[in-house]
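First comes one chain, alone, set out as C-alpha cells in the form predicted on its own.
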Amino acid sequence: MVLVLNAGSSSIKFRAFDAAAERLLLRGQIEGLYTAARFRASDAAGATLGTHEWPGGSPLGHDRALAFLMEFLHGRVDGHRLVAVGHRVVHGGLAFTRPVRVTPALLASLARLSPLAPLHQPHNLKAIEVLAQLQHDLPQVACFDTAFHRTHSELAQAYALPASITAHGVRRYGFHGLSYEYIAGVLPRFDARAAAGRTIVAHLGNGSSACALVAGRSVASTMGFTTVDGLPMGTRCGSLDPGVILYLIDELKMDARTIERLIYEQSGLLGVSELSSDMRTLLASDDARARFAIDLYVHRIGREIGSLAAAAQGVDALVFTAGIGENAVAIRQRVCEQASWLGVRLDAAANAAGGPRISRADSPVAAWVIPTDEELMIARHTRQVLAAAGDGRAAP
C-alpha cells in the first residue's frame, strides 16, 4: 500500500491506498500535536478502525505522532504492505515540476524554499525526516503543490519589479495544483468540450483560490508568491495593497511576525465576521457581520473569475470543489449568479440537489460540482514515481 501524509503545524492528515488498484484502504489524522493530541482512523465506508487521545502537558510533536502511525499502520491492512510513502510539499519553486523520490540534496533543495511557504514547508519537511529516520529503506515522493502551474507564461508569472528582486525567486508561484490536475484529469468524464477548451476551477475551502485551464492546462491562478494571495479564505486575508503593510509598520507599529500572524491566521472570514473561520458556521448565523463576510467572500470570488475568465480568453465551464464549493450551495448559487454575465445559467433544483451539472441545459457556460482528490493524485504520483525508478516494492 501507499501512504499519503498531509503534515501541517499541529495536525498529520493521512490516507492509506492499495498500491495497484488505488483503492482507500483507510483514513484519519492526528490532531493537535503540540497541545492536546487525538488521533482517528476509519476505513474507506468511515467505520472506526482506531482512536487514542494524549494527555495535555508533553506536546506529541511530529516524531512521536508519526512513531504511533506507523506502528498502528504496521499488519493493520490484512494483505497490504507499505511500500511507499507520497507527500504534499507546498513549494517546489522552479526547479521542481513534477513529483521526485526524496533524497537528502532534495531535501536540502527544498528546505531553502521554505521561506517561500513558512507556515507549511518546514511541516511538510519535517514528516519527511522523520519516516527517514524510522524506516531508512522505505521510498518517500515529494508531490509540489505549485508544480501545475509550471506552464503560466513567464507574462503570467511575473511581478513589475526590479530584476535584482526577481532574481530571487519574487514571482507568482500558484498553490492547490494537485487539486487543480485532479480536476483537470476527470473533467474529460463529465465535459469533454470543457476539458478541451477554457474551464475556471474555483477550490473554495478554508484556504480558496480559482485556477484557469486551457485544455487542462494551467495559464492562470489567484494565488501567487504565497498561499495568502488571491481569494480571501478561513483565516487567511487574500490579496491586500503592500501599501496598507507600510502601515501596520508605519503607523500601528506591527513588526514582521505579527504581520504574519494577522494576514494568516487572523484576517479572512475569521476576521471580517469576528466570529468563525467556518462557512457553515456563518451561513447559518443571523449576525449582520456573518453575512458581511460571505458577501465579501462572494464579491471577491465574482472578480476573480472575470480575471481569470480574461486570462483564459472567454470561459466554456465553472467547476466548484474543496469543502466549500462542494458543500456550499447557497456559496455555489450566489457565484453562478454574479456569473451570469459570463453565459452561466444556474440550475436551482441540481445545485440544491448537489450536481454534478448544475446548470442548465440550455447554458452557454456549463456550471459543474466535481469532488478534487488531492491524497489520490499524490498516491498515483508515488506509484508512477518507483515504477519509473523500477522499484519492485511499488506492489500491494
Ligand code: ADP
Given for the second form:
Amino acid sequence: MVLVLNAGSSSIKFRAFDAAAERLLLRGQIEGLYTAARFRASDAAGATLGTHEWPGGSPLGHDRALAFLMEFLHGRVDGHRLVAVGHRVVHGGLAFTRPVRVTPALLASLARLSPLAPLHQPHNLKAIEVLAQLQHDLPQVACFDTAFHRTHSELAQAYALPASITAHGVRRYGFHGLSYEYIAGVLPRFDARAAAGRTIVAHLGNGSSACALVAGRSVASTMGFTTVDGLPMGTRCGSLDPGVILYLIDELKMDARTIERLIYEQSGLLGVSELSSDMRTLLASDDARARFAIDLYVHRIGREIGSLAAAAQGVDALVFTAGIGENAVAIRQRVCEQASWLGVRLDAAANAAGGPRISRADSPVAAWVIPTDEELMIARHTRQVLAAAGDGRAAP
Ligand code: ADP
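Any chance you could show the form predicted in complex with the named molecule after that form predicted on its own?
Let us now look at the entire complex, which starts with that chain.
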C-alpha cells in the first residue's frame, strides 16, 4: 500500500493506493487539527470505513493525528502492508525538478523554502517529520507542486525586479504542477493533436490557476512567486497591482499578517460576494453580489487564457479540470464563450452532459473536461522513486 498525504495547517487529507500505485483503496481526512478534530475514512466506492471525533479544548495537532491515522491503517487494510508514503509538498524551489526520497538533508533544504510558502510548506514538512519519528524506516517521497513548471524559460520565470532581489529567489515558480502533469499524461488519449501541440489547462477549484502546455511541457502558469497570484480563487485575490499593497500599508495601516489574511483568506469569490467561497452556493444564489463575483471570476479567466495563448503562440485545446472545471457547466460555458475569439465553439449539449469533449466537431480549438488526480500522480511518483532507488535507499 502507498499512502498519499496532503497535510495543511488545519487538516490532513489522505488516500491509500495498492502497492502498484494504481488502485485506490481508501481515502479520508482529519479536519480541525487545532480546534475540534474529526476523522473520516471511506473506501474507493465511498462507503464509510471509520469515523472519530475528538472533543475540543486540547488540540489534536499533526503528531497525534498522524499517529491515529497510522494505527487506523495498520488495523484496517487487510493484506496491504504500507510500503511508502508520498507527500504533496508545495515548494521545491529551483532545485527540485522531480520527486525525491526524503532524507534529513532534504528536509533541511526544503525547510529553507518555507518563507516562500509560509502557509503550506511548514505543514507539509511537519507531516514528514512526524512520520519519520513514528516509523523511521518507512520510505517517504516528496512530490512538489512547482516541479512540473521548471521547464519554463528564464523569461517566463522572471520578474522585472533588480537582479539583487531575483537572487533571493523572487521569481515565478508556478503551482498545481501535479495536476497539470497528470493532465499532460492523459491528454494523448483524448486529443493527440493537442498533446503534441498547444493546450491551455484551467485548474479551477478552491485554488485556481491555468497553465500553457506545449508538447506536454509547461511553458507558462498564472501562478507566480506564491499561490496567491493569477486567477481569483475561493478566498485568494489573484493578481493584484503591487501598489495596492503599499496603499493598504500606508493608508489603511495594515501590517503584513493582516494583508496576508486579506489576500489569502478573505478575498476572491468570498470577498467579492460577501457570501461564500463556494462556487455551488454562488451559482445557486440570485444575489447580485454572487453574480458579480462569478462575472469577475470568468472575466479574469478569459484574460489569462489570452495571456497563456500568447505564451504558447496559439491554442489547439482548452481543458477544464478540478472541482469547478469538472462540475460547473455554467462556468465552462461562459469561459468557452469568452474564448470564442480564439476559435472555441462550444457544444452546449456535450457540456451539459459533462464531456469529455465539449466543443463542436467543427471547432478550430477543442475543449475538454478531464478530471484531474493529483493523489494518483503522487502515488505513482512515490512508487517510481523507490523502484529507481532499487534497494529503497535515497535517490540522489
Ligand atoms: P480544492 O482546490 O480544495 O481541491 P476542489 O477542486 O475540490 O478544490 O474545488 C472546489 C470547488 O468546486 C468549490 O468552489 C465547489 O463549489 C466547486 N464545485 C464542486 N462541485 C460543483 C458543482 N457540481 N457545481 C459547481 N461547482 C462545484
